[in-house]
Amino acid sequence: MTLLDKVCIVTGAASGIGNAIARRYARDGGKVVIADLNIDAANAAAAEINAAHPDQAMAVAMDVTSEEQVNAGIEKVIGAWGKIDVLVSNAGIQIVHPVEDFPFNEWKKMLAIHLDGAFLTTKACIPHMYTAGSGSIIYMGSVHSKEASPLKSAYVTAKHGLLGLSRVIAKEGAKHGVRSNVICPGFVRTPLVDKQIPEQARDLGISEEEVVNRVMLGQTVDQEFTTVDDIAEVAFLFAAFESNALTGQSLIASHGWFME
C-alpha cells in the first residue's frame, strides 16, 4: 500500500491529529494539503513538512462551515496539483454542557463544524474523485460515534451522524471507485482534550485527576491515552487500502475504551 504522489487534503491539519496524519502521508510520498481556519499555522505546518519532504505540502485557508471557502480551497488545490485522491475531514471542536444548559447557538456551531464541514468538503472533492475513478474519503469520528457521555449531546450527535454520511458515500461512490470510512479515536491527548478536563471537572463536580483517570481513561485496558500517531496509522490504512473491502466501515482506536 502506498500514497506516493497521491494528493491528500486534511482539514484541521495545522495541529493535533490532522497534523500527524498529514506528516504520515508525506512520509509515504503523498502530497498533503494543510487546510485550516488558521492560515498562519497552516503555512507553518506546510513549511515544516516541506523542510523534510520538499514540495510535498501546501496550505489553504478553510473555514469548513463556509461553502465559498471550501470550494475556493479545493479549486486552489486543483489548480496547483490537478487532482484530489484523499480527503480527511478532521476539523472539529468540543463544547460541553448539560442538555438543559446547552446554548442553541453553540449546538448549531458544533454541528456545523463537524457535519456541515464533512458534507461541504465531500461535496467539493467527490466530483474530482469521480472523474479520476478513484478516491478515499475519511471522516474523523470518535468513540462517541458509538457511545455517549454526559455533557456531550452535540458532539455525540455529530459523531453519530458521520457514520451515516460515510455509509451513504460508500454506497454512492462504489461505482466510481470512491471509498469512505470513519476513524473512531478514544481520548487523544490534544489541546481539545486538555480543554475538556477543567470543564468536565466543573460540570461533574469532581477533580481534574478524576476526569482523567475515571472519565477519560477508566474504561481503557491500560490507562493510556490514544496517540496522534496511532490515529495517523489508521488514516494511512484507510487511505492506501487498495480495494473496496473496507469501504463503509469504521475503526475504533481507543485502548479498549469501547469495543464492538
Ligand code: NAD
Second form
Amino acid sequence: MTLLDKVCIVTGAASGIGNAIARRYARDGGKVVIADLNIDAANAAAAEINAAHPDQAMAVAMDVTSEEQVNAGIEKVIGAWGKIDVLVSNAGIQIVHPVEDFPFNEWKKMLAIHLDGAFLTTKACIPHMYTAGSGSIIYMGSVHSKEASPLKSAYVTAKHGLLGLSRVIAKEGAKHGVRSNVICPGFVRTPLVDKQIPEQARDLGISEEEVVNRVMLGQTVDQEFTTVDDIAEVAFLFAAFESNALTGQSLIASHGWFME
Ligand code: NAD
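For comparison with the form predicted on its own, kindly provide the form predicted together with ligand NAD.
Time for the whole complex; same chain goes first.
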C-alpha cells in the first residue's frame, strides 16, 4: 500500500487530526493539500511539510461551507497538480448546549460545516476521480456517529449523517473506482476538545477533571486519549487500501470507549 505521488486534499489540515493526516500522507510520498479556513496556519503547516518533503504540500484557503470557495480551491489544486486521488473531509468544530438552549444559528453553523462541507467537497472532487477511474473519499466522523452524548445534538446529528453520505458515495462511486469510508475517533486532545472541557464542566455542573476522567475517558479501556497519530494511521489505511473490500465501512478508533 502506498500513496506515492497521490494528490490528497485534507480539509481542516492546519490543525489537529487533519494536520497529522497530511503529515502522515506526505511521509508516504503523497502530495498534500492543506485546505483550511485559517490560511496563515495552513501556509505554516504546508511550509513545515515542504521543509521535510520538498514540493509535497500546498495550502489552499477554503471555507468548506462556501460552494464558491470549495470549487475555487479544487480548481487551484487541479491547475497545480492535475488530479485528485484522495479527499479527507475533516474540517469541523464543536458547539455544546442543551437542546432547549441551542441557538438556531449555531445549529445551522454546525450542520453546514460538517454536512454541507462534506457534500460540497465531495461534489467538487468526485468528477476528477471519475475521470481517472479511481479515488478514495474519507469523512471524519466520530464515536458520535454511533453514540450520543448530552449537549451535542447538532454534532451527533451531523456525525450520524456522514455515515449515510459515505454509504451512498460507496454505492455511486463503485463503478468509477471510487471508495468511501468514515473514521470514528474517540476523544483526541486537539484545540477542538480543549475548548469543550470548561464548557462541559459549566453545562454539566462538574469539575474539568471530571469532564476529562469521567465524560471523555471513563469508558475507555486504558483511560487514554486517542491520538492524532492513531487517526492518521487509520486514514492511511483507508486511503491506500488497494481493493473495494472496505468501501462503505466506518472504523471506530477510541481506545475501547465504544465497541460494535
Ligand atoms: P481542530 O480544531 O484541531 O482542527 C479543525 C480545523 O478545521 C482547524 O484548522 C480549523 O481552522 C478548520 N476549520 C474549521 N471550520 C472550517 C471551515 N468552515 N472550513 C475549512 N476549515 C475549517 O479540530 P480536530 O479535533 O482536529 O477535528 C478535526 C475533525 O475531527 C472534526 O471533524 C472533528 O469533529 C473530528 N473529531 C474530533 C475528535 C476530537 O476528539 N478531537 C473526535 C472525533 C472527531
